[in-house]
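Below sits a lone chain in structure tokens, taken as the form predicted on its own.
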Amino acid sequence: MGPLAANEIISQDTNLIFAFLIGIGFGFVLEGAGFSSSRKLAGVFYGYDTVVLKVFFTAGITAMIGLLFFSLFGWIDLSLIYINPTFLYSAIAGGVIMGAGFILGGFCPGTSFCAASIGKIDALVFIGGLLIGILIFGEGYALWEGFYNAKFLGIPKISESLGLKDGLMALIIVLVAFAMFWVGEWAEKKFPREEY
């Protein structure tokens, strides 16, 4: 949970505990926000409803705005904040078979337990799939750990990569924010559908 572990202001079982206590509100929040629908979720696919990219959208930029003014006033040292490596055509191959499989399947592995949670049987079996492909990965890692470590591009951020400022950078990203907002709200009008 951020650099409070890393810093030892905190053990690694508070961090454990404050993680699993944060899950349990994440979810009570995708909830709260009816993702836990599959028709809701895959709407956003096909416009008729786009509460998902605003909800995800808003979460998005308030971390950013909020993890930019704390490295401001020095309350938090953004070195400090793991970020996954980018292994670029692992990345892209995970993204098209994730993105296929929530298109197909309605979920993406956190709203699938969401849905779980409340006794969605189409969740579970979504689960269920979940868990075979990890099985898959896992037990067949040697035989495309090639590709999977393929094309190592480091820690890229997209501000430093287009030569802007953090704060420049979050700007534009908010204004896209408000941009996809108003395609939504247009996707929405354009392709209504009947009440579920």
The other form holds:
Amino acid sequence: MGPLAANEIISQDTNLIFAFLIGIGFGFVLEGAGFSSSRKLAGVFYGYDTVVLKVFFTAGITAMIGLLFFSLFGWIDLSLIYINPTFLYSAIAGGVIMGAGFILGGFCPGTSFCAASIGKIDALVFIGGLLIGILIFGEGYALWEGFYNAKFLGIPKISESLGLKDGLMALIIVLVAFAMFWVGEWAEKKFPREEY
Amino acid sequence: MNSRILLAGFLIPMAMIIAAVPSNKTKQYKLTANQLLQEAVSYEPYIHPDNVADMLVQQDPSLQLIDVRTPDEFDKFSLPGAINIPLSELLADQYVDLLDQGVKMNVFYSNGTLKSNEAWMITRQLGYSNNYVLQGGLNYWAETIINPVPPASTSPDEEIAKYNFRKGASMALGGDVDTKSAETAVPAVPVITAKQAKKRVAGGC
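Show the same protein again, this time as the form predicted together with its partner chain rather than the form predicted on its own.
Now the complete complex, all chains and molecules, led by this one.
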């Protein structure tokens, strides 16, 4: 049955409407969970607030288990799910830039729009920087095109390279996630901050 | 704290279930027009009559010939060991196990290759593998195996060996290839003569 768009059960245009609605829901929940506060977001790097880690990993493992069950019931064909292909060097460079920007600015791209929507000025500045970054990347594309496309690895899956079943890998990730939550909560007690 | 234990108490057992059950291998994908074109262009489904005859003579159990013509035509003439799945019945439930399997080599054939190609396309669309098409269909089969054309005496040895093999195969498979085969082969004659020149150029299998 699924994915609905890939199996042409819904059209690409309907797909965009769903994406729009899910996007609004995503932003709404992010704002409701306090993700529009850059202090809260930066807390994960200093250990006083690990809600970012907990929320995103909970969402990740819930979606992962849900998809595996959907696949088990034949509701979705996982081979049709789009997975970002890996370009190793640009993935590393992108991760470093994104991480540095996250610590400096206190937002990730999604949460910056979230915070801008409730009128935070620092978020507007962050979005300005984001647009400048896009402009530099786009205009200078010829300069880093080779690097950008280097070391293409296809769509590697950790479970495949370890020779594990997807379900077993999912169990390991869930256990690791809960261990991380436990470490996170420990860090919150260890490095508490009164006001942020 | 309580909600966290609740969450862990739900997600961890679910993950254990998903780790324990076998993953779903059901093929339910549908190729897009683009992918189907890619398949058709890049993937060669044809099996040469020589190879099929060789497998038949050696009674290779992995060969499964599938006649996609109508039952009437099938009754008149069919290849040894072939089963009849008329093209219109291809999607019937009773044939799924035959078409979607990883053990045997299914070779579709019809008079020409139109119907067998259609059958192959549909099975590709369903994601089945191990399905092939008899090159040139029964017309070409008649031309190569049933009535092989003797090569000129100046032909290379391999041409003569191929002719001898075909002659032998024709005799070995002669049980089913009786006078009736001539009837079915007759309408194919124009095709045969038209292809004659091509075959010489193309050479062997």
